[in-house]
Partner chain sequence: MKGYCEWLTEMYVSDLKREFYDVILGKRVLIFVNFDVDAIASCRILQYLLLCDSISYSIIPVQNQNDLISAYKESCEQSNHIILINCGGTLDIVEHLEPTEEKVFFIADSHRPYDVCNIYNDGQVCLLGKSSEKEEIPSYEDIFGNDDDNDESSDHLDGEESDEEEGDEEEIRESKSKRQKLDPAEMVMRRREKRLWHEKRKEILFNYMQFSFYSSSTALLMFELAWKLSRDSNDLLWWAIIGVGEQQLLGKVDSKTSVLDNGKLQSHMIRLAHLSQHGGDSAGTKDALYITHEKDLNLSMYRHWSLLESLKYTPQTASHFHLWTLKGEKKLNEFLAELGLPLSQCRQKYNSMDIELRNDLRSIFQKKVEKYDLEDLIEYSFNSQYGFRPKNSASDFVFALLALLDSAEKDKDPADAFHDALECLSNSKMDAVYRGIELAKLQQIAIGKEVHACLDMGHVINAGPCLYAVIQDGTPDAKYYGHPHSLLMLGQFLLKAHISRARGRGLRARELPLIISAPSAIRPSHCLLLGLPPLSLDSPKNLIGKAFEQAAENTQTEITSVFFDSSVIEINSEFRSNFLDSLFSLLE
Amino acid sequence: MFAQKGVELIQELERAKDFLPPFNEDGVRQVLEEMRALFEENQRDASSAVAGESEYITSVHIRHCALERNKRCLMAYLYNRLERIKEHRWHFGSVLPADIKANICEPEAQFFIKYNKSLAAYMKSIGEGSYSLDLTQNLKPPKNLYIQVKCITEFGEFETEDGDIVVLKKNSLHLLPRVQCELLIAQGILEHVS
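Please render the chain's structure by itself; use the form predicted in complex with the partner chain.
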């Protein structure tokens, strides 16, 4: 059955909705192989069709549809992975955690870096450049200035914007300004305690 591999790639993404599975280089290669094979067969049949044998026209047509389908599946796979990578920037910040890094291929890593750069340039340019705003912070309306957090993984020293040093020892409780904690909460080092 044509384009089976392409559909498999899509299914892989569909099944792993919460995380990014490793880049299926093998799958992609197979789809491209299939496309090449189909194309070559089509070339042969097309030339014969032009020469006048009309019974090949349907097979050319079928192969063309298969080619289109393969292309669509492949594009969807690649594009969808890009979407997820972009989402990671908004969740995890500009440094990818190691387990995600292991699952992306080199061009995807490059894309991430370029996306980062674009985003950073945009954020710097807000307010005519005099005020750079980090758009990935402040995800929820602020309820109070300070929040109580518990440190769940040992982190060590952390410097706040005011220059204060906070030692994040495991199981210590802290009251810190909300803006300082948001990134750490997203990374799972701190936990909000009511």
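Show the other one: the form predicted on its own, since we just had the form predicted in complex with the partner chain.
The following holds one chain only.
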């Protein structure tokens, strides 16, 4: 049956929901070989159809549909693998665990490296000064908008976004908006108290 190997690739990926299965190079090669064979048959029959033999038109159309289906299956297989690799970057960070790294092919490894660099450059571009904003740090929304912090060093007056002025003295405890504290925590001025 036409396009069966392409469907098998999709099913294999779908069965492995919780992990990234090894790249099925053999399955991809078989789909590409089937596509090449279908294309060559279509070329031959299309030439005959152009010459006036109309009985080949239906078979050309069917093979063309099979080619399109194989193409869609391959694209879906590759796209979903890359999406899972992106998810792993957000979940595991810039270094993949060995079991996942063993299941990706060389082009996927190159994609991961480029995606990692792009994400790092973007996070650095939206930070303040020499501090970058780590978008991978808080993937789930916080339960509370305010956190309790302890001032580690003498800082002085700190104005919040709503205009309140808080004096940050060494060893003082404060309940401040999470968003406004992140940079001061990164600079080592404040410390999150659980």
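All values reported here derive from a predicted model rather than from experimental measurement. Between two forms, the rigid core is the largest collection of C-alphas that superpose within 1.5 Å. Positions refer to the first chain, counted from 1.
- Once the rigid core is used as the reference frame, the Cα position of Leu183 differs between these two forms by 2 Å or more.
- Once both forms are overlaid on the rigid core, the distance between the two CA positions of Gln11 between these two forms is under 2 angstroms.
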